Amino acid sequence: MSSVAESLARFREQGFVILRDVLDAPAVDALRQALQPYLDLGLRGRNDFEGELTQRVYSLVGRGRVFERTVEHPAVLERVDALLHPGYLLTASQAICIYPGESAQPVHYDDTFYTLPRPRPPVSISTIWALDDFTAENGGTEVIPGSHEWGDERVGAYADGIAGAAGPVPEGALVPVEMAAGSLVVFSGTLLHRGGANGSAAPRRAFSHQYCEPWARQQENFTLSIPRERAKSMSPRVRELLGYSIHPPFMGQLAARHPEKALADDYVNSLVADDAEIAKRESSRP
C-alpha cells in the first residue's frame, strides 16, 4: 500500500487513488458471506441509475460488524482525515452487485446534490471496495481522471446522469479502475465516473462508503435507518460518523443536548418529558 502522503498526492492530481490489497482473503470471504443473505432477497434497482440488473443494499454499516469495521478502517480514515474537516460524517453506505448483462451507469459525480458552483473542493469523498476483482469487462468502476477539477460547463457536456445535461462521452475519456478483490478506490465527490457494463459471466460485488463534510446533509438518515439498539453496540467512532455527534458549536444537537444521550438506557425524549410535566402540573391545579 502506498504511503498516505503519496496516495494523497495522486488523489489530488487525478481525483482518485487505488489502495491495493487492503483486505486479505479471509476478510474478503467474511464480507461476502455477510452480504450474501441480503443479495438472496433478490431486490433489483428501480431505474437506469440504480441499475435494473443491479442489487443495492442500503445502510450497509448497520448490517454487521464486518461492515462497521470497514467504515472506520484506518487505511480510509487516515486519508479522509486529510481531505475533509474534523467531525465529518458517513453520508452513504451500500453494497452494489452488478449482474451479467447490466449496461453502463450514467456518468455522474457523487456530490452533485450539493449545489455549489464548480470548480470547487469536494463536499464528499467516496470509497468503493472490491469484493470481486474489478476488470474492464465485468462492470468495474470507470472514471474520468482530472474531472474533479472541471467547472460546471464542462461537466454538463459530459455528464448524462444526475449531474446535468446529456452529452456523449468521448472515446477513451473513461478509464476502468482495475483492482483485485480486497482493494479499494478512493475518489473525490466531484470526480465524473460510472459503474461499467458487465459483459462477463459472473456478478461483480462491491460496497461503497461515502463521507461528507460535517455541515452537509447526509444522503442516508442513519439515525433513523439503523435501530437504536444496534447503534448502541457500535464503536464511538462509527456512532460519530452516523450522526451521533456535534459539529461545533451546536450543529446536530438534540434539543440542546448531545445526540449520544438518545442512546442511553434511561433516555426520555425531552418533548415527551416536557409535555408530561406540563400535563402533571395542569392536572394538579385546583
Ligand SMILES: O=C(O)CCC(=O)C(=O)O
Contents of the next structure:
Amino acid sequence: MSSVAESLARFREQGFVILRDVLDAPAVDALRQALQPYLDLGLRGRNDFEGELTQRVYSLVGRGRVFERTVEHPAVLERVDALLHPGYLLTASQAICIYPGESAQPVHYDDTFYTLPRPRPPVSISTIWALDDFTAENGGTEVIPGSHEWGDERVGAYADGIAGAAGPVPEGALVPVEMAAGSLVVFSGTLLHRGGANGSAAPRRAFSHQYCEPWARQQENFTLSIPRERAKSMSPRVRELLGYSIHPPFMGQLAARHPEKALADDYVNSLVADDAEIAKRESSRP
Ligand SMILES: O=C(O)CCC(=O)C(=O)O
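Shown: the form predicted alone; wanted: the form predicted in complex with this ligand:
First the chain shown before, then all remaining chains and molecules of the complex.
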C-alpha cells in the first residue's frame, strides 16, 4: 500500500486513490460470509440509481463486528483524518452487490446534496471496498479523474444531482477502478463516478462507507437505525462516527448533554424524566 503522504498526494491530484490489498483473503472471506445472509433476503434496488439488478444493504456498520472494523480501519481513518475536520462522522454505510445484466448507474458525485457552489472542498469522503475483484467488465466503479475540481457548469453537463446524467459522457472520460478483492478506492465526495454495468456472469460484491464533515447532516440516521444495545457494544471510535459525539461547542447535543449518555444502562430520556417529575408535583398538589 502507498504511504499516507503518497496516497494523499494522488487523491488531491486525481480525486481518488486505490489502496491495494488492505485485507487478506481470510478477512475478505469473513466479510463475504457475514454479508451473505443479508443478500439472501433478496431485496433489490427501487430505481435506476439504486439499480434494479443491484442489492443494497443499508446501515451495514450495525450488521456485524467485521463491518464495524472496516469503518474504523486505520488505512482509511489515517487518510480521512487529513481530509476532513476532527469529529467527522460516518454518513453512509452500505453493501452494494451488482448482478449480471445490471446497466451502468447515472454519473453523480456523492456529496451532491450539500448544495454549496463548486469547485469546493469535499464535504464527504467515500470509500468502496471490493469483496470481488473489480474489473472493467463486472461493474467495477468508474470514475472521471480530476472531476473533483470541476465547477458546477462542467459537472452539470454530465451529472444532474442524483436524478441521472444530464448528457452523454465523452468516450474515454470514465475510467474503471480495477482492483483485487480486499482493496478499496477512497474518493472525494465531489468526484464524478458511477457503478459500472455488470457484463460478467458473476455478481460484483462491495461495500461503501462514507464520512462527512462534523457539521454536515448524515445520510443515514444511525442513532435510530442501529439498536441501542448494539451501539453500546461498539468501540468508542465507531460510536463517535455514528453520531454519539459532540461537534464543539454543542452540535449533536442530547437535551444539553453528551449523546453518549443515552447509552448508559441507567439512562432515562430527559423529556420523559421531566414529564414524570411534573406529573408527580401536580399529583401531590393539595
Ligand atoms: O457500486 C459502485 O461501484 C458505485 C455506487 C455508487 O456510486 C453509489 O451508489 O453512490
